[in-house]
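In the form predicted alone, a lone chain appears below as structure tokens.
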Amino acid sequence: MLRPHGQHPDPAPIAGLIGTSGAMLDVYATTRKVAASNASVLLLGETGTGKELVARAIHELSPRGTGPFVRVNCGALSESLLESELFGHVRGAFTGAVSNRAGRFEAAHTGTIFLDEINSTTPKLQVKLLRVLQEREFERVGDTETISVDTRVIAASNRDLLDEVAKETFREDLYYRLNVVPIVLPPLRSRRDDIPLLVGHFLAHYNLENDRGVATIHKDAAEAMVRYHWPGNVRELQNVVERCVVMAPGDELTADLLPPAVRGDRASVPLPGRGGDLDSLARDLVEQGMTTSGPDDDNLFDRIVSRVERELISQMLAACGGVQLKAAARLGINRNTLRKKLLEHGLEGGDDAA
């Protein structure tokens, strides 16, 4: 049967990935096509959009699928620790190096290494990454012996790396080495038709995991989840569904189980210097955007959401005395997500006391 130009074929499911929107069908198609090659892949998308799932799918669908899949979060370690983690070290290379240790690139030999948050790496480390991409070789920290590896590299970033290149915080030559095949993971708010599928998937999973029987979703709850903008994307939705399954008194997911933000309740926290709530801030930003950028500015929605999110996190952290765990709980997100948001928005982090 002939299909009109631009129409997608029937979706080819990929384990762990949920959605039938056009944007996700593009992701599936590119994932399957690139998996058969050895090309480097750069996954781009906001936090929580499923970049690790796509990286794992590329590995498992590839000829390397029987080899190791090694994930490294580049944003979680300092430069020196990350260098040792990636490339290994020899005894005496630094304080605490009491024995030789292989790095993650060696561990991923014949398989795939997934470098998450690649944008967090320092220029010094980027030089070593560029070499291993070009020459497939490196030296352990503190050693002169060259080690060769056969490892495929998949990298991910939640920021536009071209912007980082322009700011000279990311090497241009490394960017082009990584960006052989880019795959853009869409934010959940741009594929709202997939939300019911995702909710159903997570509902079944957490019913089984918690021995619960939440079998139905009230219309008001379903509509609220489709309306909500999900700044934490699929990961946030997953956390919300798990919470609802655990807290539901019966067999139905009702709107009162959802966090206030998802239900659409107005934030009651006053904003400094404005004397209003988050809705008034959003209205102000819309008016400013219409004045300065025009009503067709594609980035207007993202800018509004980012500004409102920043103000909400700042005020909630202040209301909780700077305790991240309490603020995260009241916001309906986990503490790791809150920490990332604090970094993204350049906010003071408070403390980690419970």
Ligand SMILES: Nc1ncnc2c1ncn2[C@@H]1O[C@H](COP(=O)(O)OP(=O)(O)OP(=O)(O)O)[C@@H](O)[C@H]1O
The other form holds:
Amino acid sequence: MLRPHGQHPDPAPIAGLIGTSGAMLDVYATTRKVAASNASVLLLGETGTGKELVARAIHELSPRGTGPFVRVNCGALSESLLESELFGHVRGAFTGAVSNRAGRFEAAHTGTIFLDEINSTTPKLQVKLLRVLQEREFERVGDTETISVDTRVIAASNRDLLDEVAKETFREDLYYRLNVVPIVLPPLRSRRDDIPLLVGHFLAHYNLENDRGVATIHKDAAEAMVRYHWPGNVRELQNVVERCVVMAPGDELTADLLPPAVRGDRASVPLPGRGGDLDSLARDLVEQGMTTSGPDDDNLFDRIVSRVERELISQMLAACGGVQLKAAARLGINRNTLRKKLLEHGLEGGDDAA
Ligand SMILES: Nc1ncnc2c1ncn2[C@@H]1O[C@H](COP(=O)(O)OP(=O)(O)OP(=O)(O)O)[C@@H](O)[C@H]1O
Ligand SMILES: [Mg+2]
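Having gone through the form predicted alone, I am curious about the other one (the form predicted together with the ligand); can you provide its structure?
Starting with the chain above, the whole complex follows.
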């Protein structure tokens, strides 16, 4: 049965994946469901949308989670190298094959193999992959002995594979074999309401990693980040936040720290409140109990700032085992200020004895 966004029986977040937008809740629900099975999964989405994170989550949440997780980047190797990497080879199979070598499918026995950039495989390899998917067996390069494996296959592509099928660069039969359960990772610009959460999350992460205390974000910076179209998706946002934390002279993430492209998008993205993407962000904030006086930009961006701060503080507190004194020190604020902010954000419960 199809349910509207947010009404999944199990919309619980998945470790490491940030986002509460409807599209991400769909991803979590499918990820959990498919993890329990042995079905092949095809992960589709632009670069930086989290395909590898989801592949690992499926493996870890599956009964195979204690087995190996083996990733192969099909785009990084030539046809012959990839063939021998995946299936192994015997001594003398080709120049340089000085000994027998097991391939990655064998290495992934009882676990999961993640075939990244599957669209880069050649027709010859696609035939061999089809057979593994159908029969779970193959031969090492140069060998006649058939090897059987118990390996779950997850594949990913940042190209539309149906386009590739239409162009006849990807076999249709393999496409349908892989596409038993497709999971489409949404581009970040189609879930702008998750941007403040991600910014807060990465701020906490890079503050800890670099021993910095960039504890606030200026409204202009928040506005620019929510408006920007993020062609590199979460990876790009993550890198931008890291750079800001490292470069910030003080304790505030200001707009001048952002790359020109991020700052410059102001005119190219529709303003909120009149049918732009930020409408959903505004609605989202209202649904979360934050009051609004209507489609007022200033108000909206104040709330975005507040949402970044809330996420930053809650992540920092969690990273400090709930010890307020530590979290305050990490954030470069005093404990009373932290207490006040916890109350403000409805984040009580970070109690401590220190
Ligand atoms: N929803 C998310 N929450 C937190 N971090 C995320 C999320 N999505 C992606 N990331 C982070 O963004 C970076 C890129 O993610 P990932 O490698 O999974 O992307 P990808 O879809 O495999 O990209 P590519 O097609 O370029 O390989 C990683 O550092 C990952 O941790
Ligand atoms: Mg990837």
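Positions refer to the first chain, counted from 1. Just so we're clear, the structure is a prediction, and the values are computed from it rather than from any experiment. Only the largest set of C-alpha atoms that superpose within 1.5 Å between the two forms is called the rigid core.
Trainee: Just checking, between the two forms and with the core aligned, does Leu342 shift 2 Å or more at the CA?
Mentor: After core superposition, the displacement of the Leu342 C-alpha between the two forms reaches the 2 Å mark, so yes.
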